[in-house]
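Just one chain is shown here, as structure tokens, and it is the form predicted on its own.
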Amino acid sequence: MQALAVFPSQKRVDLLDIAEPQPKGATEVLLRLREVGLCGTDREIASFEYGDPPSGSDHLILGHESLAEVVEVGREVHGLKPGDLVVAMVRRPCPHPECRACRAGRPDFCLTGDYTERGIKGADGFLTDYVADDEAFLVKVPHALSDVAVLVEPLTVVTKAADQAHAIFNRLPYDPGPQRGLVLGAGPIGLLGAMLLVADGFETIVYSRDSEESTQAKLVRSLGAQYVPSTANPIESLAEGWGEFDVVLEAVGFAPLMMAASQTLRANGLLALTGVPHEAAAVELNGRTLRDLVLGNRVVFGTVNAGRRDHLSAIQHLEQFMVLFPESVRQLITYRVPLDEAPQMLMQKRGIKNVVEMRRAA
């Protein structure tokens, strides 16, 4: 069966065959991949910004948005049977005894950084025919959402930070009654974002680069949120313009946008950053920004991968989309390609999110 690899001391992205994995132990499971999505962490591997094999081998298999079909169960598997569709977590708990996060099963908090993750950092991706992966890292979804159920991984950055954001706003004394969210950026987590913060019932407005024609800004006018385009309104204005917010979701990795964000608050809000932003990236952060996050009660938090109950919560909020506005959900999906077109899709990327279709049983 062929793979997509990248090859980092080659400056190489390259097709190869591997052969099909043989579950080994009792609760281990035979996936079939179905569809696996390519984000801007792939592009950004296969540009060779980082990325790390697995010990030993001179490449590492990309792909950690996946969508699998069970082929093979062991003897210790109780929660799946073949035929059930799951997606996979990517991020798997670091070794080390003294990490309280990874021990208590959540190594999206891990306290050692030694953890690993399909597809990024020294585990194997999805971008192949079969894979084999144990139970604990597997989480089942409901056949009526596979032709969107890809979309379950992206969806999870977005849960947590919900999830958070939850928490915080409990410390308040009072019910902040309506609210008014910001999301930052028009890809597919700030898209997935304001479907969530509309579906919550939040006031919501997307702020991107795209025109105001761009089939991003028609779909997040079809959520019934606003979009506002960056180049004809600098975020400074945005809080003049359409008052402060109390939540702002920021999906760029942008870092002067990400800074400026802040500035948009109410007082007790909140800022959820969920981009990344380049090492040698350069912001000034001055005394009023910091004067007015404390004397606000502010918060700023940063948010990454996710744990099973992040998951759960992704597919309860897809079904969820998928009520309120299923058109709009598939409208996310831009393009669907076989895996031979993949290196070429990963090189230029069109639309707003882009799945690869892998080869289906006979």
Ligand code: BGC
Given for the second form:
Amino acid sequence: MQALAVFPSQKRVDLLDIAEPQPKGATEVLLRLREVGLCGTDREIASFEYGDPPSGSDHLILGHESLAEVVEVGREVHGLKPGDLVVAMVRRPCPHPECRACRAGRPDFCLTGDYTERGIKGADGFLTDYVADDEAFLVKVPHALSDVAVLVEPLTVVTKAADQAHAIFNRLPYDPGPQRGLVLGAGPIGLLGAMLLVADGFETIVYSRDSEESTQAKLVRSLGAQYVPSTANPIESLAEGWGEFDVVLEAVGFAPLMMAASQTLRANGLLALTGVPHEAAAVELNGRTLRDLVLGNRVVFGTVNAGRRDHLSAIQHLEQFMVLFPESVRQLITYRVPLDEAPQMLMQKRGIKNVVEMRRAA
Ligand code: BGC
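Next block: the form predicted in complex with the named molecule, after the form predicted on its own:
Expanding to the full complex; the earlier chain stays at the top.
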């Protein structure tokens, strides 16, 4: 069977032939991939800026946004059976006994940094026909979601941010009442974030560089949210024109914007950063920004990856989105291509979410 891999030392992205996995472990599951989503992280790995092959290997099989069908289960797999649809969790625990996060089953909060991530860091991904995985890392998804379930993994980034946001808001000694949310960026994470805010009753604005006539802007309006193009509205003065926000979800990864975003926060508000900026990006932080954080009890936090509870929350939210705005959810997936067109798709992104279609239902 074929797989799509990146060979960092040769600066090459290529299809290669690999053997089908032969799972033998009692808790192992053989999966047939249906779809794999591509994202900015994959593009960075394919540009040799990020990612690591498994130790001892010269290549990394790409793909971490999976949707797969269970083909075979080991004798101690109790929660899954052949025919079930699953999404695999990306991050796997580090080996260190002292890492309380990994030992508690939450490698998304790993303390050592020695975790692996399938398709990203130290472990092969899902851009192939069959993979084996342990039941512990698989999350079952209802068949009713099959045409959009490849969005579960990116949505977990948002549901983890929301889970932490709730914990932070719980510190408030009063009922916050109606809240306003701002999303920075109209890529898949931003748009899924906007859906979640709208579904949670927030008055929602999405701010991005796409034009007001773009598909992204239309999609935002179809949710009942407002779209504000960044070209005509500098972030520093956004709050003057559009008011302040209780929650800001950043999904751009552009360092100057990330830094300036806290200026749009209302007192006691929070800014969740999900974009991963370039290491070399230099930004200026002025005393005013820090002063406003302190004098307004504002919270800025980073969030990455997700745990099982965030996956379950993502599945529930996706079900809710499919009731509230099914067409808008489907429109997030702009292109589906076969594996041999994936390298080209990685080089030139088109539309919103690009998905590699491995196989239709058997
Ligand atoms: C993935 C996460 C991962 C992160 C950092 C994102 O694209 O969705 O699962 O933790 O990249 O590698």
